[in-house]
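Take a look at this one chain, the form predicted alone, written out in structure tokens.
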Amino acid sequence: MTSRELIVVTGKGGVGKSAVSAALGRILASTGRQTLILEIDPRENVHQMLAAPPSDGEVVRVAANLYLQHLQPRTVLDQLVRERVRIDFLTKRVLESPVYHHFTEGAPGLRELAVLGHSLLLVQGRVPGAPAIDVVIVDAPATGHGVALLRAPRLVSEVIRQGPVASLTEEVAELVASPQRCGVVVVTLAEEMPVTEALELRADLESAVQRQPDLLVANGLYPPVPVGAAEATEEEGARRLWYRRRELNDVELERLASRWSGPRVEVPLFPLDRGPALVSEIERSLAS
């Protein structure tokens, strides 16, 4: 991951994607790479993981070599219009046009392309006012949207064949198709539905963009049960719950081991609230 320009972190909702994205950002920043975590979830919560102020669309410096930005895809498309039209009253008319609004909201893959395009422009140093960035980590939406994000260049290229959007689409398609430049991280819990979605996501990626995920993070694992402890029927309820949850974890870890080739990291469940302390523990697990 240390050589990539773009890393997309995806998985089922609620599996800890934002915490893993924050931890990856801290790891890459610690290597000296100028790293930006790009959040596109409207709830904007990555800043809480890093004890940083909300981005509100701006690039916020979090720590040495580490930045955060919350992005509304529409702002990228609007900026493309401003760059190309360059005449204020015409730009205003285009941006206020109902046709433009319908197009930007409804064109398949366009909003996803805007996210990837913005990431590319960041690492190319083409975003006015932004610092030099070496790698962008995209905290992607839930599983299906993550696949849509990576499939977007192909969808848009089938509809838009000329102009600035077409040119950007071609550049983004080259970025996404290159395993040396773009990495994909899938986060899951070792539970039946998240694991099923992770396996389906892997198949969808291979079908849609001919890519395999570069890393699987099995997050929130209950501690292993001491040998012989699970047979002690007199244990209190909380302890029995722990044993049962770990048993379910082990079943799903075995399913992953049998069906998922490639790197996999297991991250324990930490008794910590969402925030920098939790991110630090996940960072240590990933780094080890």
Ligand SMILES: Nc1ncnc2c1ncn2[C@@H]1O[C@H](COP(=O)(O)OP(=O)(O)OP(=O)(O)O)[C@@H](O)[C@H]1O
Given for the second form:
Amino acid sequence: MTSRELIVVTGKGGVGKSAVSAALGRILASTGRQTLILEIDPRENVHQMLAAPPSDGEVVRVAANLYLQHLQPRTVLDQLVRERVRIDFLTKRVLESPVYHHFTEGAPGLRELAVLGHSLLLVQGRVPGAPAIDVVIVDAPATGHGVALLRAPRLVSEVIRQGPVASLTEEVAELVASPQRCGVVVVTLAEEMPVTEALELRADLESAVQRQPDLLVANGLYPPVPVGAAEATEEEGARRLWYRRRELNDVELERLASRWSGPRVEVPLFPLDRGPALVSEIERSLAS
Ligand SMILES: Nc1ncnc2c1ncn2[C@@H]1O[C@H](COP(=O)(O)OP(=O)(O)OP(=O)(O)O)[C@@H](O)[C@H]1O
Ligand SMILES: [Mg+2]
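I would like to compare: after the form predicted alone, may I see the structure of the form predicted in complex with this ligand?
Complete assembly follows, chain above in first position.
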């Protein structure tokens, strides 16, 4: 993970993708790499986890070597139009035209490509005004999104064959096809539905882009039941709940162990609210 240019963090909704992205960002920044976390979810919240101000579309410095940007894919596409058209009244007409609107909303893969294209331009130092960045961590908003991101260059290259978007598409395709340059992290809870979805995601990645995830994070695990602990009685509701939830975690961890090849890491459920203290704990357990 420490030499990649792009890391896509994906997984089912609510499993801890943003928290893991923040923790991974801190780990990479601590190795001296200029790291930028790119958040695409309209419900901007990674800044809260890092105790930073909201990005509002700008690159904000969070800590030494660590930056955050909240990005709307549409903004990147609009910027591309501005750069290419250059003439104010024409730019305005393109940006306001229903054709452009339909195209950017509807063309398969275009919005995802905008996110990856922006990431690539960041690590290549081609985004005016942005600091030099070594690695971009994309906090992808939903399960389908991780696969959609990685397959976008192929989809777009089938539709757009010429011009600046086509050449950017080609560069992005090279980036995401390279396991040395682009990493994929899948986050899951050790529960039935999220694990099933993580396994499906793995299969989809394989068939859509012939890529394996580089890391699986099993997040939010209940504490292991102490060896030799007596069974919890009817009256001990909280202890019963704990033991039962951990039992379910163990079943799913075993399912993962038998079906998931490649690196896996387990992260406990911490009794902390969303925020920097939680991210520090996750960072510690990812790093260990
Ligand atoms: N290991 C953990 N221990 C305790 N709380 C956690 C842990 N991981 C995540 N959380 C909490 O779980 C909630 C969901 O985490 P997060 O927002 O990172 O998930 P997400 O996958 O990004 O969700 P979404 O799909 O909605 O973007 C947050 O409130 C977060 O603080
Ligand atoms: Mg999130």
